[in-house]
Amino acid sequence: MSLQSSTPEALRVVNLLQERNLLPPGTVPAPTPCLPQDIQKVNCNPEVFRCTLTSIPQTQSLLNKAKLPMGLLLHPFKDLSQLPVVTSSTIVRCRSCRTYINPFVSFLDQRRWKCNLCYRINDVPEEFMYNPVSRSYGEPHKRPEVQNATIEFIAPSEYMLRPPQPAVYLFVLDVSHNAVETGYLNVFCQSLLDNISALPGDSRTKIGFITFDSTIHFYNLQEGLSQPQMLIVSDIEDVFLPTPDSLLVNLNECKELVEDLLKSLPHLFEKTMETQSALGSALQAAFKLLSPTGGRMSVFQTHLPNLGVGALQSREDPNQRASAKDIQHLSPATDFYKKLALDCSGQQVAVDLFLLSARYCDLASLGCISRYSAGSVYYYPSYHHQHNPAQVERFQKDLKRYLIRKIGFEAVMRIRCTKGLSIHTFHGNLFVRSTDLLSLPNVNPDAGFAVQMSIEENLDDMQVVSFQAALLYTSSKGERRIRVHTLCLPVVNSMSDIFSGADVQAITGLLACMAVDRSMAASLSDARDAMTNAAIDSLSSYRQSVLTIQQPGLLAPACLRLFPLYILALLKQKAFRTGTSTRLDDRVFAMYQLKYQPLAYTMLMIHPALYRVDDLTDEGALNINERTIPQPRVLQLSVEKLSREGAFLMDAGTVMYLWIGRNCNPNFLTHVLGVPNYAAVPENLYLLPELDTVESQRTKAFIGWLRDQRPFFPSLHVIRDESQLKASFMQNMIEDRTESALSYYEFLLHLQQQISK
């Protein structure tokens, strides 16, 4: 079916060499699939589930011809303000392919429904005839399961392999001299003390602690002891658990002992001269402790592990940082951490890694412990309690969210799609247990996933196809739950319809995941070439197969007008840039983030948002919870857009920069920064002062609103022309030329040259 008539804007021809102001004033919206209104009304929210192509090609050869990647991006456990929850003894599923009943199935009559993935006809169970919401009988199509694309079931006992596990939290802390120097222990202990009552769980919740340097220290927290008892195991080659039953204890019963330990821990190691780190042995000990139950292991590490199993050597050559055409050592130096992660995954243990360090730590090796166990990695370069207060603030805020956000234990996720479609590559922190079953020992609300797809059999007779992600997990209260998301998209057979449904941000996010894999499997230069070719190939295909009138210039459909800009942004992103001095751990961390952050957050890390903020007004402002939030327009990332008279905020996802022009409006300096003139702007300012002025309120409201939209805490750096951080701010000016990278206009000329070959 042709959808041309209804979507002229997506296919409006844009000559990129002539139209410069392509950015919309605010965020780029996800395209709306061309579906009948009644279907689209109940479709899945794109923040949870979206496809790179909102119109699915009928055949693989059509997809190949379009040269656009096809895949799904998911944010399955996202915090939702509304989530229908169904308690029912029968969960209605297709007898053949096990798809959960959803809004896109069809009812042949009251008693029979047809699966939208495999087309089998199923019986409607008697219980499903009754609708608990309207309390009426005989209208199965009005049940919540058939009215909501996202729904959660409380699962009956057949969805359990064993009784649901309790919430179990084990903290593994580096206490070497280096760790004590950074001062992170005080922040960690204080944060856990402040939030200990808010840890998700119930009366069965367990907690435990291990600290390590060149030896491993356990803490006996058994009820009845007058104070915590430290037990040291110095034989790191053969770690054993000294008192297996009292190292992981019931939090409610032993809360006072746990609090005593947290108050004394920072002082226990104050004078330590231990410089060694037996991280590998500490992880093995922690694995032994958690294996019987499963749970979450939170590991805090401040330097390269250099003793016992899993010891690493520095692989970074600082002199090679900028000049090397290809970057070495993006892959792990040892398989120790991956193997241990897979053992953890098998026992329902996920490992989260907090790396707080000023020196090279080989994140490429250490990160495997989280990557394959479905954990997350947090990285605080140059962390120090006195010299880097902005990082301390970020660590505190991130840690609070980490401790109190919801968590799912012993989870698995399966993604199903209409027959004819197949899924072949998964991205994110996970382990693929069987072809389509993802093992997620823990699932958290901030994790994103992506999958690549292909078309195995022609979708000839189909108007639409559907995708369903089902996440089975144990809640922190010990309930087995299933969260199901279903997405429906139209099938098309013309190239113009495929292009008009292209979702440029989802395509960019999926290409970034593919490029990270390519960097590790082949080389960074291969990955960079592949990204550039993705832009060349898709625009060539558009030119040859969709454009009816050939005209000069670099032409793109309006829906892909930002594609070359996003590709250039990726080439200049920390993960993939060359010619700019980039620390190896910074680069690897940027790669990790591209792979597991949900799309909404990665887009800011790829293409930051720039706003002018010295002239904020209430015109067009949002009103949220009694607060007025100004809405300045997004500016192009070019020095041309800066003015010496202004102040500009750059939001790069995990960090924000407030750049102050040399002749900045004096009103802004006094009313927002609280300083009399430009020269008085302090170096290293990261907190805006509390001032009772309209300008201050507007600026703080806007920055606060931006921060509230993401689960991690971006630090703010106020910078002026002399600031050290000015270079980082300028590196994000993607449209400008640098010594080692093309400007946006030069990149467009390069693409045009390749396309017209």
Contents of the next structure:
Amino acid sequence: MSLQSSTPEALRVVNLLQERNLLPPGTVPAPTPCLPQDIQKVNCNPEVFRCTLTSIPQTQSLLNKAKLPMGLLLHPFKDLSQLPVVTSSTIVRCRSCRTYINPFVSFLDQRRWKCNLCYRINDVPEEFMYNPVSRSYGEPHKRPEVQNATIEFIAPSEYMLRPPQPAVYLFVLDVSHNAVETGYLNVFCQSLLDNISALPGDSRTKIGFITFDSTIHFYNLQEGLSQPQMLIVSDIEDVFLPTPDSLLVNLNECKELVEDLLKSLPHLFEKTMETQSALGSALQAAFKLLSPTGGRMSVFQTHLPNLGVGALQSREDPNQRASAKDIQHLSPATDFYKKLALDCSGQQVAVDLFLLSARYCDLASLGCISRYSAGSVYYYPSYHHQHNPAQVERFQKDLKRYLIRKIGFEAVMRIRCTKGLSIHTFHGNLFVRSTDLLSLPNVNPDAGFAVQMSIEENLDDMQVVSFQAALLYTSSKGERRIRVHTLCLPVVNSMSDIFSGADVQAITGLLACMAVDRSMAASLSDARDAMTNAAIDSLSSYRQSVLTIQQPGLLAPACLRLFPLYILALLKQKAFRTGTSTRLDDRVFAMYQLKYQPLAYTMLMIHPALYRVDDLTDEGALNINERTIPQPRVLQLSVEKLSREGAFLMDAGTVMYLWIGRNCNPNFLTHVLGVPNYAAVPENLYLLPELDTVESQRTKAFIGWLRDQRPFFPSLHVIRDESQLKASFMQNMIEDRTESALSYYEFLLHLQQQISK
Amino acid sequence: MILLTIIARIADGLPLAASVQEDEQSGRDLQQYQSQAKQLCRKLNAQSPARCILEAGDMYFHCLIAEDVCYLSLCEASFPKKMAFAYLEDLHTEFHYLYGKKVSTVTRPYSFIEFDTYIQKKKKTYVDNRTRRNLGSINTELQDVQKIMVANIEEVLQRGEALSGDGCLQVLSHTEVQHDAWQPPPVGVTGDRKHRKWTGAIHGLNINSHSVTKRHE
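Hand over the structure of the form predicted in complex with its partner chain; the form predicted alone is what we had up.
Below, the chain from earlier opens the complete complex, with every other chain and molecule after it.
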């Protein structure tokens, strides 16, 4: 069966030099794979599993010719509102390649099924003939495993190397003078106190604390003690645990002591004058404590570790921040953190890092502790309880989410694909334990992953191929589970079909991951060139292989019309930009985020959404839970679209800016901001006042709706022209020219010139 | 030292609860023993002896079966048998009280994993030195520990034979149970130890062949 030629819209020829309005009114939707309806309707949700090319090229040479990267982007542990869970004594898997039975296998008859990854014919086990949902016999294809592309199994004991571990939470806290200055400890302790009963777990949940400065402090929380007992170890060169038990205690049984400790911790160190930070030793101690069981280590650090193992130097040269040439020190200065992360990974310990600092902390080195142990990095530059209340609010909200979100322990993930395809590079916070087994000591619902693929053998005679991601984990209640996602995509052999199936956002997301790697392995300028070339080469290929009529201009298929814009956005992104002052830690954090976040949030980071909000109406509004949510149109990121008479909201994922025009509509000022005029707009406003006006309701409904769609909390900054944050806002105006970068139009001309060569 | 404790359902070997010794010093690779324990749980059945000891390298598995549930502990050779069984009896009493009625209804492995907290506490009281000195107060029903059958675990697992309660062998009748350290009988006394142990075991044996299930990912 030959695949019907692409949807006409995807391949509509767009002359980028002429068409200005390229952005859809709302979010860019994921392309729908071109499959028969009965297959597509059971296909995996693109928010969970997505490919850069929704039509897979039949051969590697076709793929090479298209000059588009091929890879998968996954969000395997995403919070799902609906998840079918199967408890079955038999988990049906292919005898030969161990693929889990899924909606895309074929049944030869009722008793035999053919694997869609290796084509082996398997027997249908007797138990599988019975369908527990419909209580019928003889229709194995109707079982939930074959009807759902995303499903979870309760794993039998063969899937466990050891009895399921309990939830174990260890908090490692910087209590140096600097740390106390920032005031983070108060927020942390209060947040944990508020959420302590909501920590995922069961009656076995364990908790512990380590604080450190130039020495390491442990806390004996044994049941029966009248108050927590602090034990100080000053031998940081050879850290040891001062007592064998009671440093990690059962949360239920010792809750009062834990709460006592949290209430007194901020005061304990109020007067400290300790300026040194033995982070490396603290991490080693924490590892010793957690290694028998595994669990989660949450590390809070507020300045450069300067004592003992893992001590770091200040490598950043502030004069190089705006360098137009290459950026140094993107790679770790020491392998201490990576090595420790690998040790942690081996013992099922994940390390999450919260960096709250005003000065350089060498995140490029520190971040390794999370990157290889499947942890996550949180970053609050210039965190200060008084000077930066917006950061404080963000920290509080992030902490709450962090403490109570779902968590999986001692996990491994495997991604399998149809014979002929192979996976060769992995992106995300993980450790590749063997060719395709990914070690994830913790798995959390906010982590994204990506892989790159190649075609080892021609996919002849195949109409479709499949991909399956299987995540084996222990839930916080000690249940061993396997979450399986299966994606099916058509195979095509014409260049126009390949192009029409291109998923521009997935391609951008994968290129960003590849660029981060290239920046660290080679150089930033290499990475920048590679990204620009990706646009040049693919549009060049399109021109040569797909366009039948040569026209002047810079031509792209409609499905890739945003590609040059996104590439330019990446070039101007904090991670990759040159010529604009960028703090090294900020840059490194941006790189980490590009590799770690699920695609939807990465895209907001790369290409923020801009809306006019002073004239919100109910026209076209959504009605959700009896609230009316206005739906203003997404605008191009250019000052051309701003107006002095208006107010504009920029949603950049983790941060939002509400820019107020100098002659802003007075209605907006009074009814939404609660101020009489422009001059009265407060300097550091980050909360919209509670006002009983229609305009306020609308604005809050819209912002609330945007925020609700993501698990983390974007801080909001109201800015006027004089605001310090105006620069950050303006830096996101991607389409405009700056001192160090081309405008969008100039970039298009540059691409056109390169393509014509 | 009690290194591993497993509680499983006899009918199908489904693990119900478990506890693994967690501290830096353990450092041993308990992987192999866990695997053996799992396999053993599947081989035991209603005809297996209520109490037995299985030799595994330089450790011993102590096994207690009661009310369709088996309680296994892996201990160092020096750990007194009496204490091991007293420990298992204690676990049985509490476990049966809390979960006895639900045992036959569950399907998920480690459905009662929360029992781990109790197991750890109990373990501490038995391993703590003061308790060892009070051995006299331990349940006197265990006077007949000499009659507890001892076998080698590898042989039990490899031969695919279920342990049978018939023909219990008095292997240890010549050895008094010591309070502090149980010594395996010297080789000279029993001759070919392994052969002697198996003589008893072969009487009236049920030869069930169970295939060892491969570990999946």
